[in-house]
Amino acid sequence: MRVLITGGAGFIGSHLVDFLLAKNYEIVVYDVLEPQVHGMNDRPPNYLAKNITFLKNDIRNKDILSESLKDIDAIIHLASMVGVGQSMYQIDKYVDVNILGTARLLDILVNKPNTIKKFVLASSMSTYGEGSYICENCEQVNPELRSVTQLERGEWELFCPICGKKAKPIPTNESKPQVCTSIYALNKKEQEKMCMLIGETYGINTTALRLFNVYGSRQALSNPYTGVCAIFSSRLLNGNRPIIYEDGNQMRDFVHVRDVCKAFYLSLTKRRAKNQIFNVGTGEAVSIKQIAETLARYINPEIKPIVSNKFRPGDIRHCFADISKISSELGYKADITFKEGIHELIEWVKLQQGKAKDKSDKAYTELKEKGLLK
């Protein structure tokens, strides 16, 4: 099988290239090499496998994109502007790349002769907004986003919208309503809807994977809008204290990039993936404070994280995956424990000493200026 991976030179994409090459797939990578991720480079990163076809171009370039689909059997669509906070003030760019880029790709599939048998979209857990909760009185509930007034009081947890009691977070499954709290999340939700609609209408075997917090080697440590593991690691490498918002007890599901690659592979190969949407995570919740403290302990033990008690309006409190659907339908399970994965990440981060620039102060200032940080 010959697979086109859009955004294949990035963090997840490059690992996926390695994974699929080991399964004897032929790979074509289509990537613009976004400067925010790759720096000012015209060549693919050194970690990207050499025994592939690499095409440097923009996902919005319809002519080149159309040519790249020649003799392709499957598409894995990763290309996207990534950054929840940044998306709220670079609205035009995020919508242009994420929505229009996906529209161009789908338009080609519908209107140009092609050999595509499978389409897999990288979606995001961010489309859920808050995760799922349970109330001891009212059973499962979906509390609304916390108000700025509540956050200003330092009341970080969520309350039952029916009886007002404190709600307990539980794993979030695919049936939860998607309540987007950022332009990035909204982009991902619309990408999902577009891809699934076109797939069902035109008989294109389509799967969307809602990725939770992916971590591992090759994350862009100099990109201050990327995942929290990379942001904290970059600060520690440069002798700066990681800054934790709220009280640090907010929980996420951190899934290792190799487990994510396995989910993409299963989506390509399993019949029951057809026209389905799946969570991809571990089912385990880890606090942001635990992430920061673990990274600090092993990367730069002289530095302690700052629990700032500041907050970003629109941030969610807890969200971690219910992976029962992908487990039962595709046989997926997360093999890499948090302990194993985080220590592998730490060993890689240490090798980046002197290479990673900490630009998070710039991002912090931008969020503050735009009224997105209180």
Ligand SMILES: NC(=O)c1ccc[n+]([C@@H]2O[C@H](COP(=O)([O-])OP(=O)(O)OC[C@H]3O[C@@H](n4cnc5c(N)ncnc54)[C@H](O)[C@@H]3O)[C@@H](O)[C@H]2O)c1
Contents of the next structure:
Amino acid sequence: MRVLITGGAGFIGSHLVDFLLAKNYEIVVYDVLEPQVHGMNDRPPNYLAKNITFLKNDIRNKDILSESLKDIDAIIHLASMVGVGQSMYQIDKYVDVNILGTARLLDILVNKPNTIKKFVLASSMSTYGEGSYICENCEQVNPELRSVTQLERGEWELFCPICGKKAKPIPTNESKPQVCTSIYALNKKEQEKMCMLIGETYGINTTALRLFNVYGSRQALSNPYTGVCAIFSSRLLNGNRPIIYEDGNQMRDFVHVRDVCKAFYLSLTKRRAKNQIFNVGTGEAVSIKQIAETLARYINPEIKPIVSNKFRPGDIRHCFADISKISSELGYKADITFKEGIHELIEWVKLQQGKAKDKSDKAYTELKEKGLLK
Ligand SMILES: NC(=O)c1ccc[n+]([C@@H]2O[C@H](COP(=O)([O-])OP(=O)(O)OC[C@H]3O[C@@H](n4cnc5c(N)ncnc54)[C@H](O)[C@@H]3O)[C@@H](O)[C@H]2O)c1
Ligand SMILES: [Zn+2]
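For comparison with the form predicted on its own, please write out the form predicted in complex with the named molecule.
The complete assembly is shown below, putting the previous chain first.
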């Protein structure tokens, strides 16, 4: 099997390369080496495996992209701009890379002769907006975003949209309506819809994976626009305090990158993945404060995170995965516990001392200037 991985030089992509090489796949990586992720580099990052074909090019370059599909059996489409906040003021760039880039790829599959038998897309939990909740009186409810006036009162938790009682977060499954609250999330939802539609229409076996918060080594520590573990780690390495929004008790589902690789592998190989969408997480909720405190304790114990009580309008409070669909259909299970995974990450982060620039003040200022941080 020859697999083309778009965005394969990035964090998830490079781990996927290693994972699939170990299963004897041949790999072609197609990646523009976006400077925000890779710095000003013409050559692939050192961590990227050498026994692959590497093509440095833009997903929007249709001719080159088309040539790169020669003799490819499967595509894993990861190439994306990935900053949620940044997507709200670089709308043109995000739509161009994420939507038009995906459109070009699908256009080739439909209109040019090719050997593609499988297509897997990295979608995102961000497409859900708020996660699912339960109310004592009304059972499962899907509250909308908290209003700015509620947030200004420091009332962080969600209320039942029917009876007004406090609602409790529960795991979110794939049937939850996708209520996108950023351009990035809308892009991912649109990618998903386009890929599933074209897949079904033309009989291309397609799978979309809604990844939750992926963490692990190689996540770009100098990219301040994405990845809370990477952002906190970079601040700690540079002697700065991690800044926690709200009260820090908001919960996410942190899934280790190797478990994510396994989900991609199952999507490539299992018949039941055909034309399906799956959550990929652990099913366990971890608070942002817990992440910040654990990282601080082991990376730079002199430093305490700041609980800022500031907020970003549009941020969700809680979202963690219900993974029963992927477990029962594909036999997926998250093998790496949070404790194991975070300590592995910490060991890697410590080795990056001196290499990781903390640019999060710039990202913070940009958000503030645009009124996206209150
Ligand atoms: N990391 C997460 O927590 C997470 C969660 C949900 C979904 N995802 C999705 O997973 C995929 C991979 O994310 P990641 O965390 O590895 O990010 P990353 O930024 O490390 O990797 C993305 C790669 O895409 C490349 N790229 C960007 N624009 C490109 C273009 N125009 N042409 C070709 N290549 C381009 C970048 O150079 C980079 O190597 C993305 O589609 C992202 O939306 C990630
Ligand atoms: Zn209720």
